[in-house]
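Next up: just one chain, as structure tokens, the form predicted alone.
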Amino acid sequence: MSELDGLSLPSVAVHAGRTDLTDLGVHAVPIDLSTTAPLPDVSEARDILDGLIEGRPLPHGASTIYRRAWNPTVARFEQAVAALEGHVPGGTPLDVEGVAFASGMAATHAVILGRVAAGFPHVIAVRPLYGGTDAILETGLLGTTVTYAEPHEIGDHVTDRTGLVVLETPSNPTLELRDIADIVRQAGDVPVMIDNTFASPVLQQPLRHGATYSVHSATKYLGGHGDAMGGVVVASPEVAQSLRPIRTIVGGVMDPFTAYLMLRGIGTLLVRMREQQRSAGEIARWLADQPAVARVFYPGLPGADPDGLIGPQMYGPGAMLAFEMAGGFGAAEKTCRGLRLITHAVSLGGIDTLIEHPASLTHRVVTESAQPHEALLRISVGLEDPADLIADLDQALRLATS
């Protein structure tokens, strides 16, 4: 049984990873630099190398023989995002473990480098997604032939070589909400990935829902501080201790100093993501009545959960959101222009607000046809007063059509 055990999930975000701290006589997360450790004897060096080949996690205070392998600080991580991932509100946690990797794109190319290499090139995708991971498919970079379904034609797809189904809910950039139970319905054997990084742990949680994977951005609302790069992905122990011999030979690591960091923005996450969610409301609001913007997207206003999953799914409708301008790509290069509060940057879920222009940046890479329309910006909304967003908002836009 878990020190974590029966508490609520704003509690598991403070003490997840921690929870040794105090017998070790420490109250700040130790961080491990070694690149190598000293080692017993060479039999008992030789095994503890066998488990990791074979993807088995270690205890604290065990040889962790050499970082790309093994680092405590990263483990540490990794359980606390487990934790987050497995909770179950008034119920048993799940038993799930996270391996942690030096980007998003790392975690993402683990996962579909491991089903290739079990003999199921296949991959079928919903759109949209990330346009990184759009890429990785499309190219073929590792191996893969795709095939892009609507959510309700994964069935329909899947053959004998199918290894997993990959899709983002909330989708990047345009904020459509997957019903995960029936796309792992569909599925049926074959393994479904998750992008969670725009929900996060605290706002949904895929495995409870049947997904194989949920793989984070952690450069994202995990660090939340944009000062820190790295991927997760979560699943259970067996799928776990299939990725990491993969991140091992690979050496998409991630370093002790980031997981440092991003333990600690995990311990703020869920008050970041409430306010940061509050606030995106408002300005969703807002913006759905400005007559420079031809549509908003966002799960929270009306009509944009047709399925009801917002409750059921995910417990809020986060605090990423979209807007299409009514002037087009000019009106939509001017606006970002025109900010003077909100920064003009990709990337997204840390403290301060930033805005981007999708089809020319995050999903640049992306084959033509299914790049987001021209006039579309995206936004994530940070810590600021909503009014004053607003405020830098609206002048904005009123130069964008003046």
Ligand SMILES: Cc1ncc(COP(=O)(O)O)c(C=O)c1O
The other form holds:
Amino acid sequence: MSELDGLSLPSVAVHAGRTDLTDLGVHAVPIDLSTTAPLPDVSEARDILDGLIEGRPLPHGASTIYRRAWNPTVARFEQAVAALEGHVPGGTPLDVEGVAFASGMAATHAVILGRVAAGFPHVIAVRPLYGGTDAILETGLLGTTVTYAEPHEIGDHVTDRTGLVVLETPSNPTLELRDIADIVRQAGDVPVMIDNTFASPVLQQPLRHGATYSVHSATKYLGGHGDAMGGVVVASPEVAQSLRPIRTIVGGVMDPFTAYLMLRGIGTLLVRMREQQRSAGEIARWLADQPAVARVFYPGLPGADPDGLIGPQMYGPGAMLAFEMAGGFGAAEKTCRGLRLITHAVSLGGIDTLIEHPASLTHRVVTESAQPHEALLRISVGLEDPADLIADLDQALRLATS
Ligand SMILES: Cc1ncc(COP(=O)(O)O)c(C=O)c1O
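Alongside the form predicted alone that was just displayed, please also present the structure of the form predicted in complex with this ligand.
Below, the chain from earlier opens the complete complex, with every other chain and molecule after it.
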């Protein structure tokens, strides 16, 4: 039983990871910068360390030993993400834990490495994927072999060496929605990793649909301000326990100040997402009417959700969108150059609106045959007035087509 049980998602977002602050006599989350911690006697310290080596959460009040193994501020962030990912409206929360990393890629790497180390090096992946995730699989850097499959073909590719199914929903950059429960069913005993970065846990909770791992680039919506880099995996306690030793040994840990910023970001995640999503819908509908635009990708547009996943799986279409310029690469490049309010930059999920050209940047490392369209631009919609964003896009599209 936790203090958060029975609360609705907005209240959990504000209070998760902070429930003990009143008892501590503080209001803001304490940042523990210690790299080492005073030890009790040697035998007790050894027992604590043995627990950490096995990946168990640190017992309350125990010495943290060493920051690469445990940090209390990072643990608060982990509790908060787990509380959102495991939240069940009006029901008992899922028993899940978060494991934070130095970046989204460090989080994804730990999931893959864990499966390879367990003796299952074959991965089935659904494209498109963020370029870094695609590359970590395609290069075989971690000892994997990969089969890229369509979502409905996953079951056909499972072998006794398959250790993981990897996909994004919505996908980066073209925002396809995938039916998590169907993919879990096809995967059978093989764990499914959903990159939940684009949705964030306030719009989608993959573990509720049977996924084994929900992974985030926390650099995006969780932090929300473009000033903190991190990653997090949410999974059952048993699976989380298998990931912590990888993190401790490899050392891809989140730093405590980042965890503080991430936790602060989570407090406003729901209201940010709600507003950004509303603006994204307006912008997507406006773009769809522009002669300079050949095609718009946004899960909230008619026909973009053929499996009816918005509602049952994803509570809303989110705040990411993409569009193809009718005038090809040249028009896409000119559009980016012409924008004044919207910043031409990679990354996403922050309070300000960003635009980028996936084929040149975020997906540059993807093998040529699987690259995004050369005229595709991706927008992360921020908190500006959507009328100002549309005015900016309008003048940039005019410049691009004049
Ligand atoms: C969907 C998705 N997953 C993972 C990552 C990697 O995250 P990070 O840059 O925090 O390592 C990104 C980065 O853009 C992303 O867009």
